[in-house]
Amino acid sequence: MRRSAGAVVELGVPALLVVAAALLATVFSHSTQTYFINALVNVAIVVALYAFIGNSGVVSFGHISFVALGAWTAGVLSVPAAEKPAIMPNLAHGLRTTTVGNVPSLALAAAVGAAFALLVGLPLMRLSGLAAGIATFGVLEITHNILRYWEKIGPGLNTFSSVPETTGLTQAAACAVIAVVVAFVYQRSRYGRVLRATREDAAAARAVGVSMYMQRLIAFTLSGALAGFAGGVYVHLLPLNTEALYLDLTFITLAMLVIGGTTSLLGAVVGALAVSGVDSFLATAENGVSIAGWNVDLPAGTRVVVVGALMAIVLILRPLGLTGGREATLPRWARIGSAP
């Protein structure tokens, strides 16, 4: 009984934070709601990062490549066939004549993200530490350049256009909750617990016969699926190009995970929402904003500097993040009251 109640709290608090952000957005104007929608998409991306990095302890700089592939998949397949020749004249024939709806495009984006993660994970999951980080960054570079210059599979250097903008507040919130639920189910499963055991003591895990390689590969593939899914949601929100799915997004999403708490699902959600709020305000302030009669006009690039400074401060003062790397738990009085 106590265990099931703890699981409900562990899942319920992050999910309620997502729902609360969506409900809060309804109070504001339509233009302001875009910032909340973007924050909810960021939640899905950061939760995808957490599913692998948080459970394995291996840092990956390449997960945005799965987001980009998911965005390309959903974007190319969602554009009406009649408009593809004008927008993407060099598109491969099969892609040029195929158009799918919103939900199928998201499912295919997740499938492509998972398949690509599995493919690159087969050799890379044998690595750890700095070697793994550099190798995953190499995957990001390769993916970025393929999407940027190979016009057989997308718009290349051009920005996506004519993609149905179906990601509103409801869809963004629903997709963020789906990502949270999938990550929660995985971390509570046998595979998630075993992977976290390898994170805490790799030598002991090997001694009892645990295959670190296989456990990391499973998490990497699942994380790739969630990242591809988030990329599909993202491309249905606003027009994207390869630069929007590259280094800036890599830095900001990793900062969200670190600031919130790398080793907890709650930390991923808290970090994504908190940093998205700060980032959105600073982005607006860079274009000039009035606050209580004061005109604030920050220089370009301030948002990146501030987010970087916040990450450094959190790492110095609270190395485990805002949540301390812990999940939401029952209050102490409830735990005592339910004890046998």
Contents of the next structure:
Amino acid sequence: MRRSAGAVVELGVPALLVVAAALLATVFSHSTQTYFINALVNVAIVVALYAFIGNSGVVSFGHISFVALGAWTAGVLSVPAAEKPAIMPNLAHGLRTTTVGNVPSLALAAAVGAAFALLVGLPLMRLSGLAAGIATFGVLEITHNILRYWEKIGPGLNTFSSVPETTGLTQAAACAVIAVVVAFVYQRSRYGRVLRATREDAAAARAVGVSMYMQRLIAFTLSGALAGFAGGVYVHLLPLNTEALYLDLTFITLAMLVIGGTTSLLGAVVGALAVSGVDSFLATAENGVSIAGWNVDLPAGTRVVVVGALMAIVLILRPLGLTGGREATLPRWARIGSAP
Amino acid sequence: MIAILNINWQTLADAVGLGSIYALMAVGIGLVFGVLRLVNFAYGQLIMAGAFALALASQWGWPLWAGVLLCFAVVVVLSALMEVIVFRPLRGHSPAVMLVATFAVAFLLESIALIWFGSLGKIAASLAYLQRPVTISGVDVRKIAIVATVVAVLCLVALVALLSRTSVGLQMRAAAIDFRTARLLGVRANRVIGAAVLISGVLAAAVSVLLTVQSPLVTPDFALRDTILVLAGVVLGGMYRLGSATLGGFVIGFASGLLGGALPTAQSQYLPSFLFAAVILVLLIRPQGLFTRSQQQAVERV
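So that was the form predicted on its own. Now I'd like the form predicted in complex with its partner chain, please.
Now the full complex is given, and it begins with the chain already shown.
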């Protein structure tokens, strides 16, 4: 009974945060809502990162390549057939004739993300530490390079225009909640717990017969599916190109995870929402806003400076992130009869 | 594969020049890694700052020596600041946390440059004459390729002398092998780390002078791509020894210069893919690095 109450809180608090952000958005004007929708998509991406990085303790710089692949899948398949020749003149025949709806495109994006992550993970999950970091970085570089120039599978250097913009507030919130629930179920499952054990003490986990390689591969594939899914949601929000799915997004999403607290689901959600909030506020301030009679007009680029500084400060003062890497728990008085 | 390559002496010389510059960067990154176990992703932004110093000096009409002096001053001060403000509080954290922290510093510096100088960048033209070729027995070689190679060799010789002949060099080598034991034996941590950061700053300044000759247009993302490649090269060669890290840096610079010059455009746009695929392949076969002896380490339980 008590265990299930703990689980409810562990899942409930992050999910409620997402729902609260979506509800808060309805108060604002249509143009401001865009920032909230963007923040919810960020939650989906950061939760995908968390599913692997948080549980395994291995930093991956390559997850944005799964997001990019998901975006490409959903984007290419949902541009109306009549408009495909205009933005993707060199598209392969099968892709030119196939067009699917919103939900199937998201499902396919998740499937492609998972398949690619599995393919990449099969060799790469043998590595750890710095070698893993550099190798995943290599995956990002290669994916970016290929998507940029291979025009048979997408728009190449062009921007994904005329993808139906189905990601409104409802879809963004629903998808963020789906990502949170999947990550939660995974981390409470046997596999998630075993992977966390390898993170805490690799030698001890191996001594009781855990295959670190297998556990990391499972998490990598799951997190690739979530990342591809988030990429699909993202491309339905705004027209993307390869540059939008590269180093800057890698940086900002990693920053969100680290600022929130790498080792907890709550941290991923809090980090994504907090940094998106600060970032959106600064973005509007770059265009000039007036707050309580003050005219604020920041120079372009301030937001990256502030986010970068924020991340450095959080890392120095609270290396475990805002949440300290802990999940939400019941307050002490509510834990009836629990042992100290 | 060989058929589509057209390698001539000029391409080869350029590749050696680029390899030398990358080797210098690899030493700079490897030295700091040795004592701090910290991969400095922000190394490229130090070089970028130095390049902007050169560009500003040439815009103000300063003589060449003053520009180079300004460049060295800016880079060394910046790298010392980085050590004191960021690296020191993070000392002893896990390598992943420190890598992400330097990631943050890199983007911070880049966006400061973006606000300050704009995205179009500035021209550092005071050394442009080094772009012109000289003819050596019928082969045109750009002067910069020769200068870069000579500077790199001189720096490496000086560094080897410093590491093997001075007491601070000996302490640095000791700290790189086992920091805790070195400290127990009386090596002062701040002194050794300070020296390593200083030397790596000086090397970064030298690299910014050489790189601005290669590409005189200085933008906020100047040297970013080079740093990513050098980091890959350093891990490829083997991080834990300075020699193998340097060799790794040279190899990746040489390969990128050679393939970039020799491949036709249709293939050379996929150059990053080839390079990183090769890097990943090597890492899979030899995760400890190409140029290190393989050794199975027992798990240390302390």
